[in-house]
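Just one chain is shown here, as structure tokens, and it is the form predicted alone.
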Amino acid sequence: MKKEDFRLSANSATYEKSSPQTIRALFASIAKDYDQANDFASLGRHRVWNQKLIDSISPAQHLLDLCAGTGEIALGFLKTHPQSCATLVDFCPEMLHVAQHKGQKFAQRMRTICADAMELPFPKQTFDAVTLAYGIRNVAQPQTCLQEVFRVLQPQGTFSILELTRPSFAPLGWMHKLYTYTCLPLFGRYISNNASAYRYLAKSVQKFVAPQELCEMLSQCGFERIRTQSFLFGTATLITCKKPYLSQPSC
């Protein structure tokens, strides 16, 4: 799929998150020039969030690497755990084959697989680790998303989402809007030509829930010993938890 394939007019630059193939379209625009925008965009820093995001992990020998995008957070798991390996999921066909490009000398240890997140293709407690970086924003029914990602994860295992979030603080909070608003859409149109693209993705970090309710969420689903994180005055969050060794989903 072409850069141009996927544009928003001016006037129209958001849509619903429960269009998953528009959101699809968006994701397979950018997808090769995704890892210089994110470079830019974040000036560096999600480089240090996705390194405190693997180091979360647990000692895992098989990590689900969800809305796995260009393989970041997987490649950089199995570089730091040599005996492991690593399943990555996303719903963007041209995210995963840029994926597959990055990680040829781990192609042993890895595979790809293009499904949903609220749908995952695997049987229950097959992964020791999970996690998801800056993807539960997009999908159309996060809690959906967790009730699977505890279904397919061991007793004891570990989850770690990592999302860019909105500073509580009023001032900074204004200031993070001015930002993502403003300087996402120039970066998308200088890198990417697709300035539509970083609109919607600035729209989805503001709209999206606080860390606390997603929090809320993961309680709900029967995930413990949730702890968070914030990075850069809150504009990302860690958040780890676990699955009990003996427990059922609430949600």
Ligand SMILES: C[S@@+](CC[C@H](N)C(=O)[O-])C[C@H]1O[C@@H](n2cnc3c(N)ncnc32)[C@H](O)[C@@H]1O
Given for the second form:
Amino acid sequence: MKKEDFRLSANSATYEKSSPQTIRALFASIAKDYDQANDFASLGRHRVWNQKLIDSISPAQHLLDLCAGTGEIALGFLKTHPQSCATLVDFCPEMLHVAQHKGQKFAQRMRTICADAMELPFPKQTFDAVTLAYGIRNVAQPQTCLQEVFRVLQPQGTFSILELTRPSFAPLGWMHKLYTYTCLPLFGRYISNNASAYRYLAKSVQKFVAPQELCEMLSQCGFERIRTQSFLFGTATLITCKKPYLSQPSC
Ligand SMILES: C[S@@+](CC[C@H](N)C(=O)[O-])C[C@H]1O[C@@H](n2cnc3c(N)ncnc32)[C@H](O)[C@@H]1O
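Can you now output the form predicted in complex with the ligand? The one shown was the form predicted alone.
Entire complex below, previous chain first.
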């Protein structure tokens, strides 16, 4: 789908139920400017949150970074852990190309795989840690994705989710809504001449389930030791959990 086609579907009545193809086209259209836009939109705060996510990963030999995008999380992990390797999965090849380009010096320790986070092409218990940053709200069926993570994670492995969320204190929630619906599309227009993509991203933040609900989904999948940490009045939330040593998936 071309950028122009994405603009049409993002503005249509079916906007709420964007298909995986539409989401993929959205990220393809902003891939080259994605990192710069993030710096603008979060005023650099996302770098601190990303580091918290990286710090939450238990010593891991092999990390799976889902919805890896331009590789910010996986590359940060490889920098901090010189003995480890990482597999980056995303269904948007344009985003993965940026990651490959940025990660040239880690080429021996990283691989990129174009696949859907709801259908992972790996045998069970392949990885000892999984990360998923700013991606779960875009996945069509989050529960299916969480089940897949449970399957490919080794017992005792850690799973860390970082997601943009909404402040629960109402006045802050209104300000946050105003900011996401007005400033994000403006940044999008300024940086990548694509306001509609950022309008979609703003809507996805406002409409996605609250962290508590995500924690319940994780618990239903069999994860344990589920912890949350919220940043900047709840505008981002880190959820960490573990796969039990002896585990039976319950979903
Ligand atoms: C907001 S970006 C996050 C990128 C990166 N994790 C980061 O920290 O900047 C979301 C990414 O999720 C990917 N994505 C969305 N749904 C997906 C799915 N079902 N399977 C694989 N990747 C998906 C998109 O292509 C996009 O690159």
